[in-house]
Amino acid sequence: MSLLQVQNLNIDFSTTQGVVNVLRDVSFHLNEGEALGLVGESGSGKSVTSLAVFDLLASNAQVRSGQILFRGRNIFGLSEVEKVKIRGSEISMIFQDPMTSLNPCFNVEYQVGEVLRMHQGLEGSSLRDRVIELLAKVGIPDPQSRLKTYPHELSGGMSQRVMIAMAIACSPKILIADEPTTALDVTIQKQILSLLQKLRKETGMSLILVSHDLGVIAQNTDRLLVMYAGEIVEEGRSSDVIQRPLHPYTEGLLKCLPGAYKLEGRQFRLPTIPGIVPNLAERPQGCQLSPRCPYKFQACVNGAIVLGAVGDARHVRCIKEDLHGPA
């Protein structure tokens, strides 16, 4: 059995337009030790899809149909009090932009340490040296001075080692890593990236690595899934998917990574994928990528794709190989 099962998850939004279907149809499972990349542009659906696995979804957010099991509980059906034992202790999450994800007011050892009270009762001695030993553990150095440091005494880099620690306080089952190089510098993000990787290994977590940068994906997950206007739109492990891209957009993206479009070792103008994603108070008929698409025809926009298996754990949502054969 996977340790997590999302199936057919749909979300809706109640906004000044109406409600809006933000993610649609939505399945995916996470294996035991796995590491799995969600990527997309900004709008896609990826940090929705993961605040409604770790159940932080906004106020005006609606489960309308779906469920997701952990370990065969469906964390929708859960009371808060299960809800809260479960979150930061066997699910936890790295939020974007660790900067404005610590609170001002509090110090490290205070916020690093409140997981811990929370779900293991630790207190005194026994909390300080347990924050002591998981700031060591993220690559902070002296971590014995930095406990009475405020954030904004942080730089990027050390704020999002503080939010690793607390992250991990508790030997999560599953990490949830949302963007977590979002504003750090290429030196930095390596770091970070190598040190989930290690954390990963030492303890054996799963990881969802949500990025829209599809060369972070590709180096640092098992599997990925490709996720556009709120739909997986491709599927596969992540080395079947970055050489043979089935799907146009994922086809779009890898185009678009910097020094991936060359000939004869001249460097060309960078692509880009023209348009942009659709509202989702107007979804287009059909394919959503079909105003975008360069192999669009008319089947595209004449109903709903299906997510469709093709070979050996890949699916993609696409008919342009059964029409024009393989790309």
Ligand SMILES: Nc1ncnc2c1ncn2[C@@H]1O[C@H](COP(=O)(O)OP(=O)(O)O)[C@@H](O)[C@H]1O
Given for the second form:
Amino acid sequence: MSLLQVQNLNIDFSTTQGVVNVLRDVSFHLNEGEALGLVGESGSGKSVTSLAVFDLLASNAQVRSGQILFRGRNIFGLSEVEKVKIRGSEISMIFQDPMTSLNPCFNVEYQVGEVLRMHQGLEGSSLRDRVIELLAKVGIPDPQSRLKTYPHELSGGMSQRVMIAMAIACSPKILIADEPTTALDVTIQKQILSLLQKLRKETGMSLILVSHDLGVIAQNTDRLLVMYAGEIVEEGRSSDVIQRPLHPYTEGLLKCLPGAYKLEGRQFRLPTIPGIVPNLAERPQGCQLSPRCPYKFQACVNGAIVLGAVGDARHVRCIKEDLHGPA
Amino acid sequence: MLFVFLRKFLLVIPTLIGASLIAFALIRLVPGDPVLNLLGERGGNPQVVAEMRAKLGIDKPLAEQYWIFLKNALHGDLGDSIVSNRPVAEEFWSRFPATLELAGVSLVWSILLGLPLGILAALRRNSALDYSVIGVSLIGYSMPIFWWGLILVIVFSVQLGWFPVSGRLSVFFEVPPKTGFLLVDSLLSEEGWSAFVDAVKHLVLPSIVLGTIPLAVMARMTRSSLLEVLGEDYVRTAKAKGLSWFRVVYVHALRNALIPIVTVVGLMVGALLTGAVLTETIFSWPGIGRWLVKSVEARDYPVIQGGVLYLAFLIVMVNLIVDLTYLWIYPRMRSRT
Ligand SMILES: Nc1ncnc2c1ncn2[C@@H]1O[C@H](COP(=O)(O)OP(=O)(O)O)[C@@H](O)[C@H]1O
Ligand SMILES: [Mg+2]
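Next up, the form predicted in complex with this ligand in place of the form predicted on its own?
The next block holds the full complex; its first chain is the one shown before.
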């Protein structure tokens, strides 16, 4: 059985525009030790999906249906005490903006140490030693001297390393990294991503890497999910998806990338992806991409499109190839 | 950091000069004159009046008078009260404990009540409790102090007879002044506990009146500050770390929410000391406020100039302490220049 299983998750938000259906029938699984990518334009529901795993959604969110099974137990069915025990110890998370994700009032030792005190009851010098060890592990030079540092004295890259140290402190089974490098410089991005890879290999934890950048996802994950307007539109092994995207949206994302991922011998009718993500309060009929899709058929807007299996371990929410055969 | 402090410290001087200048000018703009006040309605022999004016130094040009006042003040001499002939400094310090006791009690209860009310309102946003806190604090804030004081006196003193109408202590208690704070002195006196209870009873109504606006400000400020902080990224991090709800709110959020609250408390100290003028008048509280009001009536120039200067100095000092408190709560300030 998979480590994590998200099943038919539907999440609504109550807003001033009324109830908005943000996640639509999201299902996926995560295997032990696997690196899973979650890619899509901003606003496609990646962060909502990530936070749902923690049951840490904003107070105006409502899980309409579906469940999230972690080691076979439904997260939404757990008591607050049980959830608090899982958060930060068995499943942890790092965020997009490391500078604002650390509390400005507490130093590094306190913030990293707090996780260990809460979950493992460490105190005193054994706590401090463990914090130093963790800081060294995430590549912070001279960790001893960094203990009393406050977040405002750290660069973005250093802050993200501290966040990672905090996240891996209790050797979690799953680390969710929500756009961990989006706010960082390109060179720092590479360092953080390779640090995540290194840690995953060393500890055997699973990684859910979230990004709007298909290139980042393709390079750093085994398998990926493409999200659009709160739906999963494509799923497959990262190398397969990159080589042969099945969904027009994935195709468009790929086309946006510079150099390295250009597909040879294929004609694109999408120079980029024109248009914008639909307003989730007024979703289009049928396929959510249809207003932007160059392949659009009448059948696309007649009714909901299902996520169908294509060969081995691939899924796509598109009827293009059914109607036309492979392009 | 040192630089910031030095700059703040240097700003104290123009602030004090400004405050004393305003007090100096305003009291002289009020019609009337201390000598005529002393001699009574009829005035008296013009020659006597002129002699007294000369003795008090108020016959000199205004600029010269101010200069003399400033020069003496720099040497720590604020002059003597025209009415009592005692040094202004001595008069000030003999009355200050009464005001400080009243303001202190008001501040403490408004914080002790305002902080938890604000926190509760923020945590139960849009609940009935939240709306009541917002509503009551709005009413409290806009309440005319004088009217509010009189209502309390009529209901709780005159009709119900629960609390005394005025003063700090009933006449039949003999409490020798040691610290000037009756809550302390009463316990040290022979009457002990019963005198203490009497002093507390005298404090209840004035401190409610004086603390009402600070309470309203405190509750509203705490609510909005905490609400803002609860939406911050680091609060989400704290939750994702698996901290208990209690730790998330009271350690991670509240510490940050305190920053604007401390500012407000600092401002409130100033408001309390000045607000004491009205409250002390309503309740005949023998403190700085009532003393200043009486001195205005008597056109006691040195008292007004000196008293205001002292108050301004104290308020400025409180603000410096607030700045120090920031450094303690908010490490980022420590390296800011
Ligand atoms: N607290 C909220 N209230 C209302 N709508 C929200 C809230 N959080 C997220 N959304 C909506 O959910 C959608 C998906 O958001 P998000 O998961 O943050 O996107 P992504 O992480 O992919 O950029 C967006 O349309 C966003 O407006
Ligand atoms: Mg996001």
